[in-house]
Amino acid sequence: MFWIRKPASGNRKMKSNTDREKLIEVKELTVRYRQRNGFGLREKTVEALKDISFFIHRGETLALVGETGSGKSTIAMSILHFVSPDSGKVLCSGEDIWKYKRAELRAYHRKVQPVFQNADESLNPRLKIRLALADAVDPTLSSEEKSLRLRDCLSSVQLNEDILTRFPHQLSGGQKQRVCIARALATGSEMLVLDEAISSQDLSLQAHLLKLLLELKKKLSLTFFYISHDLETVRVIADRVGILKDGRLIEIGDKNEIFNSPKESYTQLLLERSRF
């Protein structure tokens, strides 16, 4: 039996959008970076995000689309508590994550897990896969329980147990990315922040990973924050879509509304480009 948190049982009516729980809420988020010019004698401020506001319902996939440099990864890093805002808030179930104490922050990081684009940078090349996954498992478990969880994690991403004895360089690109997904699930996470998580793979592997993610989301009642510049993968995986331009969220709505009746000219331009 798969060990990760199961969806609640029982017959329940589907909640409307206004009734659904907001797992993550971003309120008027502004992030600025300080950069040195020339030989470090002058400093300038770059506004990466400006007054960004949105929410992510529990159990949904919100996709954020934008070109390189639009601020997508900065939002991800803020939600992951890696980049602090200059103003605004990031709330998890109504609580400001930047006011968490150490124990609360540890619990949050187990609850909200990232999967990044480059698996080679995410996996330590000196560690075998067993150790890479074991670091994410609850340390209070017995050795037998940890081994069971490792096997279950690998099974969930369609990898065999013999992969545990290998190093990252002995795996294919698709295998490494599935290991990264398994590691994110090993904490018992409720939400995955998928930052260009499949964009480095070829088209066939992208299709396979998309199918895998959709199956995991349904099986484990996961929430996804999916960041991409690729509208075709967004069309497959998203429930709602936000469009980011120059650090500003210019449009957000149901996937069908965004793809079929975009309001902003920039969104229309992105859609036109994706058709070629």
The other form holds:
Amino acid sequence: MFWIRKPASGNRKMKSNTDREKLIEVKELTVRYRQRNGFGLREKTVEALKDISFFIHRGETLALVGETGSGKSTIAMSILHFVSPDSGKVLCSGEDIWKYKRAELRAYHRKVQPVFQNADESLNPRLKIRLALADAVDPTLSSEEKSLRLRDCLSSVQLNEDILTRFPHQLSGGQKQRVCIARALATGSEMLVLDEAISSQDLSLQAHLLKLLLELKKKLSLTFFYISHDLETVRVIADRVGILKDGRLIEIGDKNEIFNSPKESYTQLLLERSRF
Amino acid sequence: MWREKTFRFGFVLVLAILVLCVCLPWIVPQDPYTQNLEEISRPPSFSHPFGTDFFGRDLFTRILYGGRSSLTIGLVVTFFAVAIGTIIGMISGYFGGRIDAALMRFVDVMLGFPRLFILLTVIGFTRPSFGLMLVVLSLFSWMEVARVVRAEVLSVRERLYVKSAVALGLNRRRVLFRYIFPNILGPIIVSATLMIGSVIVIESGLSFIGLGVQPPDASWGTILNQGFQDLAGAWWITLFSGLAIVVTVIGFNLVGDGLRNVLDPKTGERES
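Output block for the form predicted together with its partner chain, input the form predicted alone:
Now the full complex is given, and it begins with the chain already shown.
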């Protein structure tokens, strides 16, 4: 796989948390949504995120857990530069992503790629897979290099080349999600924002995708921001875990710390519920 | 799509009219302009299925030639109006903010003018001609399309595949034309098909009052006007030219309605 980004430092030893580079840092992020009533006369403000601060180290997997409506996806959308903060910052390697110029933003987008829950909705229904993936590949490459890269992308997510000529509706749910992952990798991304990326699949497929993600992470030294309501998958994939409740980050820490000795009663409740 | 009865019926109707008008010289040997003073105002007969007009010209031939003008105006005006409306609607919907507000207020202003009054004023100040009618109708017919396209873009741009495309670092033009445009094509085709009928009606109206196609050139409106001068004596002129307008407009509207049913996931199967 010639195209794959070289790991930042090949066989480095795991540094302590304080020494490691912060790829993404979220500082005091607050996001409000404005809702209008039926006649559009009165405006109501809903605070989706309140004063959220955390960071993601290069090469780690930070998982964010919370119930529906707790603000998980809003954080993902802010990191992906789709939802602007009302206050606070999102920094990438120390630079505020909301101050990027257009070219810098494009480069940032290619570096931080999303994989959404709904693979059906994530692929343009009018575009064959070959074109969908080709759009992700660096446009400055020659056509030979591009096709080689496409093949590499597909093999890295264990898909056959024959799907290249198909439309998204001709693929199964699992194949579509693999195509989405391949597309996210084809840009040469350093980080994947996995927003409930495997939640909608059946259990056996979830296990396959988890294994695949772990392999890719190891092989490509990727950073994952993994959002889920499912603690079991979080236990497998995460290095650190954050717990979100009503738009507030109530607890964040090492995976073992959160799973074995949670401090907050809400975290304990979530863990108890997940055992059933 | 072919299973949709409305579409099928409309399509056959429109196709029949188009084939008749396009293949005209091979179907009817008579010249639409040659006058025959011996056969003035003859009712429908075997040699003249739609009768003849006040100058002894074969009405069937005239109506088919008139169809060429009316359909040309309908199709050309729709093409330009849809092109203008699509471009303005896409810019407005995708960029949003001040650009959207400015363009939509412009659309409101354009919609605020009574279209027929504007057409009459513009054509009244100049010499009526085929080209002028094409230009004026195109410039005053795009607003509805712009609104439909804007609404569709607003909905499609929130889809995850568009967000994914933006996240790939693609430029705006590529996102618009590769990811948004193909997915709003259905509603554009539907409004275009429905617009053809309404443009034909407006053209017929203008030609009827003498501000559209000018005699001796034939158009359904001018023939209708001619027939109106002696409705009791030569009823067939009004009847057949009126029928031509009605059947064509119904045909295009049925195709439009049928397409809407096919392309709307709530009422039919989605095209794929």
